[in-house]
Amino acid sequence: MTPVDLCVLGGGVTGLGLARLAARHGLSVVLVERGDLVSGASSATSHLLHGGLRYLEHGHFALVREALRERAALLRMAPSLAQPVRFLAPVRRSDRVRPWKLRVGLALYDVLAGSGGLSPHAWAGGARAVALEPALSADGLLGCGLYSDAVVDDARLGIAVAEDAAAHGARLMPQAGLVSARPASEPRGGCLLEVRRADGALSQIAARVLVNATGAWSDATRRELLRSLTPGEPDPAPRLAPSRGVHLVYPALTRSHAVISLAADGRAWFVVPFAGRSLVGTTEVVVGSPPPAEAALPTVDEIRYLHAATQRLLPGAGEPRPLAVYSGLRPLLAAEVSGGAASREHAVFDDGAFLSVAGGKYTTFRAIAAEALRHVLARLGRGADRIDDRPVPLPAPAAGEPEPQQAGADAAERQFALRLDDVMRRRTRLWLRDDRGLGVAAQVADGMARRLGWSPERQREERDHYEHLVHTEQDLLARALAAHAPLHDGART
């Protein structure tokens, strides 16, 4: 068996980021995911491509100006993906944050975005603020902040990663889940993996370097991993503390605007406008680490929390419903602070037999990528003083909407897509239609059966599972939402 150079566990952003610098820089590259591609937090964020003004009140300058220069590199590489959005950030006499304060902040944040800064910031009056957004409470506002972030499409630039990855010959493999791991008999070491796919064969994988890149699970997976490789040491300590972030989707709540709120801990309360719709976060809730089983999953609190912000703060969106739920765990490093300070930095350890990536945030992924590339290359004895990671254009989707049923074949084909699920919501914008996509979900079906060899029982087992998932959680909400329900601050640690 001809040995691989680096074998990825974990097919989030962060994963297949490395996977794709790894494969751009020549080296043979095997990633492996339990389920479909960023289907874990790469798909649940608050669709944000940002330095983090939040965390300029905590110090975290060199993240700030990181976060942002990855913002500019990724607007150039994937222009149909992710786009500038004028934010506002209103102040209040109650609030914390005082006018004064967060004009410095915005003046930081433009200088620390240097040459790919967006529009400058600016300051609007209460009357101003409330023209701009008439949706935004009058009560007792101040004004507000102007500044520019980005909104990108989360999972379909995760997946268009994924597909430059395996343009420069990268194998990926998801629905494959990891079987076994030993130690490699070669000199040179490395390891020998066996994973059964997802057709349940099992394959085997002699890897010469191991990177763990699994996320919120990576100290369940360091577990297994060194209770295979390195048998008779205790287990390792935890090194996350993940957290819940959960996200409401509205019908359009705002003209144009996101508008970020500074909650009184310090976490960020966003609306965000994406496809027509306002997608509205996020909470906090720590979790543990190796996660519970049901952990990522959002509770009757946390939706009434958010919604209820949702109607104090923009009362004049009237009383709209939510058409949509979704929920995923971040990989907080355990050093830091809980909560609203936590930082979003990111690390890679050496785990003797094998390297892990724990931390960060979405936007930076391509700078995490590269300081694990640089692990691999020291391991692989090659040079890696010189990491080559422009930014060139990652591949574009098909323009427009196609029609279903090729959206099927296409992400079946192209795409790595192997369930019907995996197509209405991350390779496509299906899951946001009024009816979450079930009209036309037979039709997708139907163009991955012709490029997947589906039977018609499974073409029907696929429909009956997206249909599932999806009266799961208008339950959720239904339940959530009811009347006279009791409100309790369920996005709090």
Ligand SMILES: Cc1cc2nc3c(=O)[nH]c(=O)nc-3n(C[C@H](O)[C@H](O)[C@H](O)COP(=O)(O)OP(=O)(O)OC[C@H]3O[C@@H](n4cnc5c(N)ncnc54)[C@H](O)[C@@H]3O)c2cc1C
Contents of the next structure:
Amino acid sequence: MTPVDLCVLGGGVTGLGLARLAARHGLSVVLVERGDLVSGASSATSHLLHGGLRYLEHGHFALVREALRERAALLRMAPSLAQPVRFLAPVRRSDRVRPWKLRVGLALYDVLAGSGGLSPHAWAGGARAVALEPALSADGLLGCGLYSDAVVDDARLGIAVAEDAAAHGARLMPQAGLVSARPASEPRGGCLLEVRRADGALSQIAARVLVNATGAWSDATRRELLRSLTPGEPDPAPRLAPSRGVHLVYPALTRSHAVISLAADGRAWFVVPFAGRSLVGTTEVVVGSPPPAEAALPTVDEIRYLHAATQRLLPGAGEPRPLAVYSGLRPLLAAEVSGGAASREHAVFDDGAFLSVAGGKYTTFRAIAAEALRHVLARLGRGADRIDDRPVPLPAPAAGEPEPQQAGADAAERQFALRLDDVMRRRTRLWLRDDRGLGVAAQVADGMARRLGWSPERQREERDHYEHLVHTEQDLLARALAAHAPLHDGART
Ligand SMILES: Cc1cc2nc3c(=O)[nH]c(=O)nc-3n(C[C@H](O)[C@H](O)[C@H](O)COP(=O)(O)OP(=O)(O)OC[C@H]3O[C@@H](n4cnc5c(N)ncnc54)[C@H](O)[C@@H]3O)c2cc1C
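Next block, the form predicted in complex with the named molecule, ref. the form predicted alone:
First the chain shown before, then all remaining chains and molecules of the complex.
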């Protein structure tokens, strides 16, 4: 069997970014994802391409500068999926951060953005800020900092990265499970993997280099691989401290601005305008590593907490009800590994038989890919000094809202969609419709069926599955927001 240069485990934006860059550098690449592409953290974000304003307080200037550079690159690479957005940052009498401090921070943020800067920061007094966004609470409001970041369609940008990887020869295998791994006998190492494909058949993959890019599940994957590839060694200590983050999706709560607010513990949370809706989040609940099976699921307490915080921040928005909830697990490096408080910084680890890459944020996936590729090229014995990562355009989605049947057909044909919810949730914005896309799900399934050869029974199963997902979510929201429900103190925003 001819080995491929690189096999990547995990089809989030980290794994896809590496697969794309490696394929663009002429490597033969296979990527194995156990679910849908970008079905983990990479479609559960706050939808921001940002430098991370709050890192400035901790002096992480290089991290912020790198992320702002990446923000600028991605705005150029995917203008239909990422656009600048203007933020309001309210400062109230009771806040720890004083107006002068925020203004210094925003000025620094502009400077660090350099030539990739967006509209520069400004200051609006309380009355002007409320005039800009009338829903905003005027209670103790001293004013708002105004600054710019970018909002991104996280799932569809990830899929565009996947399309680009495939266009450069990478073989992407979604819904494929790793069955076994063993060391290759050839002197230069590598490994032999057995993978169960989406169609149920087994595939053998010989890979010169294997990279574990499985996000919050990185410790679990590493343990499984080490047990197979270097048996007899004790299980390694975890490196990650993953945390769950929940978002609520509301009808638009603001006119046009995003809002950043500080939670009691100093963490930032956001109201982000996206596709005519407002995304509100996030919470941060530590889940342990490897995460237990249900760790990614949102809880009633988190939903209540976010809903109450939204009403306090934007009382003028009336009493809107969230129409959707989503959550994901951040693949945060543990403090011992990242060398300080848990941060979004990433690391590439040499695990002997394979490499692991974890941490970072969505915004910096290209920088993470470049660093991981350097390690891969070094293992392959190739020069790693000339990585070409110019911000060339990514494949753009069709303009406008495609007709549902066509959307299903296109997603199955070109975008690796194998289940109906892959299309409803991660290839289109149909899940954000008032009816959550249920009215057109049958047409989407029909379009997919034509490409994937689904029987009528399979189409019905897919529709039932999507309906079940939506109804489970609606039930959870209804339970969480039931009148007079007690608010437990089990979640922090
Ligand atoms: C609530 C929340 C909000 C966030 N907001 C932002 C934001 O606004 N901006 C920003 O820049 N970043 C944000 N982030 C961070 C960002 O989402 C992550 O850093 C990034 O998406 C991580 O990508 P990943 O590919 O490493 O992980 P994931 O996207 O989780 O991908 C890992 C993949 O590995 C797969 N996998 C697991 N085990 C196996 C296995 N054994 N075999 C094969 N596949 C496997 C999983 O199915 C998954 O698809 C946020 C994260 C969260 C959770």
